[in-house]
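Let's start with one chain on its own, the form predicted on its own, as structure tokens.
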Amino acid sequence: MVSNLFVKDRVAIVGAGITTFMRRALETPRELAWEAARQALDQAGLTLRDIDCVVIGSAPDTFDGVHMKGEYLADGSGALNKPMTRVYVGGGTGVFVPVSAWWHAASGLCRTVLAVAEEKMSPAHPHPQYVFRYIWDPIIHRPLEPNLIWIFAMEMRRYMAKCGAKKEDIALVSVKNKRNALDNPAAQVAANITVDDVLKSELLVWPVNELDISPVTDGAAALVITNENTARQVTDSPVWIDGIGFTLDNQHWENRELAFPRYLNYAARMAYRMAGIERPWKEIDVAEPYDPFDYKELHHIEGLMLARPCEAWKLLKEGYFERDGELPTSPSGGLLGVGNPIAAAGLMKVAELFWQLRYEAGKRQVKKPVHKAVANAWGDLMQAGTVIVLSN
């Protein structure tokens, strides 16, 4: 790690937990948050008395129908008589939560931090897409009445046109991730599907079909993050946070290169530099790229520099990103298979890498030895990139 006068402590993850991801969960958002937090504390062998600070992540209040959701979730997340912060960068929140917890611990402000991300999207009526009507620039974009699928369709089309990828090439991501999710007990939409199933599913906005997209999901995830001294006291196998990165690109999609995620590439370079990684395509052993749509996993593999621009879909066809491949991606099943509770989805991916680096992923454990891992998330007005690099 590059010397930094403002970083006092090395920081590690010592416990993780996730709820079952599902549609129309009967639990309240507080109950979902506590279930994930309790699991993370249990794995770390700690209780709330050992927690100094709490970081909460949650996307728009409108999903849950609760205003000032950070305050609402505080007790369910264990923030009783403790300093609590809520962070929010849309879909990028799930990775920004451990990033925020990292600086709480690295600065010496807190020894041990409980990082919790929760989302309950089912209460949004008639559909969560309607919540996104109000995120656009009111003068330039809102009169066009866009929705997220409309924007993603433009981006997917641009990637296909520039990189020469066909729809059937991209559909292989959905096939891979849903199959990986069959081994994940938390998964919502695990399935053995074929490329034909994806191509014949309902066309939403060309070229996006229903099975190209992750589902609407309720769920929560949590991590226990602590400084080096405490980490070595509570476990023999801490997972170190070696690098963090975050950045914002232009919020106006018409001014962005839609075929390459520059927002992610800058954040990844920041995280790799901090982690001392110069050749991520050689040094990273396992990755959890953010995959709300199947083309986004390819997009993000390239932004993370795990493949050259426009090369990820070719490597995918060769099996390079399979669980037993050269560089496994989304061994958890990803958002496409496990589900996409917006803010919690990215933290689910970090939890998966924690278990992979401790060789505790069970049937999902990748075949190759693993020492370094990377996860990313993406959101806000689709221009926020958040990255975390881990090692064992």
Contents of the next structure:
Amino acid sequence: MVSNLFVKDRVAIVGAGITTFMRRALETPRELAWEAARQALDQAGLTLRDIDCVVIGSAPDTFDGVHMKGEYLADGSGALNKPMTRVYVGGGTGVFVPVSAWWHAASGLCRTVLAVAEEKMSPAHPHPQYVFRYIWDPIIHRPLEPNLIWIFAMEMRRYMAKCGAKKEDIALVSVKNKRNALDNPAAQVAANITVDDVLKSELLVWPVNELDISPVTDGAAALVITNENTARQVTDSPVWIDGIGFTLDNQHWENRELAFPRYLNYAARMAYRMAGIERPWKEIDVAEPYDPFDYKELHHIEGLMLARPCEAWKLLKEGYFERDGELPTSPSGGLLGVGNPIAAAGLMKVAELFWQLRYEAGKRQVKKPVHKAVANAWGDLMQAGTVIVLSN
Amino acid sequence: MGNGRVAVIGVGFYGFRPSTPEVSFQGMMFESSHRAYAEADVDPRKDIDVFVDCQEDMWEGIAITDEFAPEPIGGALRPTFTVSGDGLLGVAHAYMLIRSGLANVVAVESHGKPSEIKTLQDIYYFAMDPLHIRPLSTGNPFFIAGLDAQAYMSRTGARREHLAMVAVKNRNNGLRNDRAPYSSRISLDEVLSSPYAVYPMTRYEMAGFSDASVTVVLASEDVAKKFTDKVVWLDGVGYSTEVGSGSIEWHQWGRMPSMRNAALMAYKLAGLSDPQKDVSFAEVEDRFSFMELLSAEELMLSPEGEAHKMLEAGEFDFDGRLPLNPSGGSLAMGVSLEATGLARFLEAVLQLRGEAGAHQLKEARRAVVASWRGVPTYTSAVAVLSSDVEG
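Switch from the form predicted on its own to the form predicted together with the partner chain and give that structure.
Every chain and every other molecule in the complex is listed next, the one we just looked at coming first.
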């Protein structure tokens, strides 16, 4: 019986694209998706005709104001008359899109996959936080009218208490990432700021100030992902997907140890095992940890085992994670600097690593030679972890 | 692991009733998953490598509804993710996960609880393109199906009676099925004499809604036999999207290229060259009566434009040459939102195992299962299933 349509082999990224991250983009969500997809195709030297399958990622439906958003974005994502699915793990979706594209290609079902993530948050009225009112358990939590920033404040507070980090130590992440973003043409909130600026910005929910948080953003990102044969045909410098990992913790966040991201640690172990990485803190050259809040980058550096638990903030102070440091993190500027169109932000991080590993990141290129890189994203009720390990 | 065949080793369900006030949606998910795991004899904490959940935010009334996926299906702190689409799309992911060698055993769950949605019509409204279609305020979203039905009829020469015959056949088929709350002993006259709901269809020709959760467990060939002897093979899957949701102005009226593409992909994987001959029965999309005839054509189970003639000749009947929806289809079982495709899948698996009870077919060796996500989308998914048991 004929089964495998194509040969099963390694999977590579051969092209990437992102739109400018901004607020109140005039483009429709479909147009944003196409802008990113077009760039990715152009970089790969392919056209839509070469694409076998499409994977779409987008966080809640409600931001774009449409139901069945996967189908809605199909037009702009080049998915028409092709196998298309939308995959979804809340904020973790951005990194999950290439994770899912991996098995589209590795299974032999598709030779070339277009992975597109889009989010347009600004049309939510009066504020995207109103969409987040509907993410809670409708019986137990929603009547308390919680706000997302509350639970993040709890997590940040717990990290500070457990690890002995001060607000000024954590604010350094915001300072670093916003500065890194100055070199990123897609960035929304790049700036040269100081720790003092962060501490003096508006207090939202203690200990979270305005500059601890990534902004409301519209944007899209896309990758072209192929099997090994196709990758070798279309480029001399494919970036390989060595490992993928994903985990969903239970929905009851109130029972968790909030100081350590267990969901991410499990996913990272899965990805490292697949990539054959035993000592990530030594083997990883550059990382894009998910940083919608500044404490979250530290949290995720620890979850990814790039630093011991509670040590990331100390290394940060020593300049370890700077672009010219030992282990550069968020050289793109991250969500804090580039912006946070939820699913697109995660995919932007993978795109950045693709460019870093091809030495195409321009002014953002990290100083040291790079061979292996890791990105992660996080979502749902502080429970989703998605990880991808890349190499050149 | 890897390139072998993919097997279905367990199925479980809960519901298939117009309302299920006794359970939450998580309760339904737990029940169906528990039953599927028990049947497959798998321990979700140890044996299942990846959990796939199929659901869509607005149906659930929860933004980021996938938060609620892991616990009821046993996927907490395990690789779990959500496909926002029909359950059959989740099966396609499971197929790829197994074929890539990443997973040996995958669980796919999908559910729908339409009885808890007070504003179903408004949710359909939100699925329309916000710039081009939504401002038209078209009222009943099923007008799209009505337009498709008319285009189909004028292309093929099928008459209103043929559409009504599908409703009569399926609602009567459902009488043999425990999971078919909308089955009834109706006659052609009753259908034809009832008023139009959406021209050219009456209420009898449009499926009602029912609450259900379905879980299926899939495994690679190597490990399937370790868990169970009741193996049904998933020989191929296909899926395709024709136009974006709400972009109905680009749709090819009276046709479903998405279903044709999905079928071609699934048949190629399954090595199925002559579907009209090699398929014993099919569980296809029939949430609107004309869809069953259109599905039969796009799935190449009937020659182009001939489905209504085959129907008239009784070939699609329960005891016909190629039974369509022996379970009663969505017309008898109801539309369970994203679980609709898995409901068709469930019925096919039970038939192939010879466990369909009162609606067991005499010969059930190879089945085609097809689903559509419903208006206003044009995404279809197709699966080809077979059993080793001689029917």
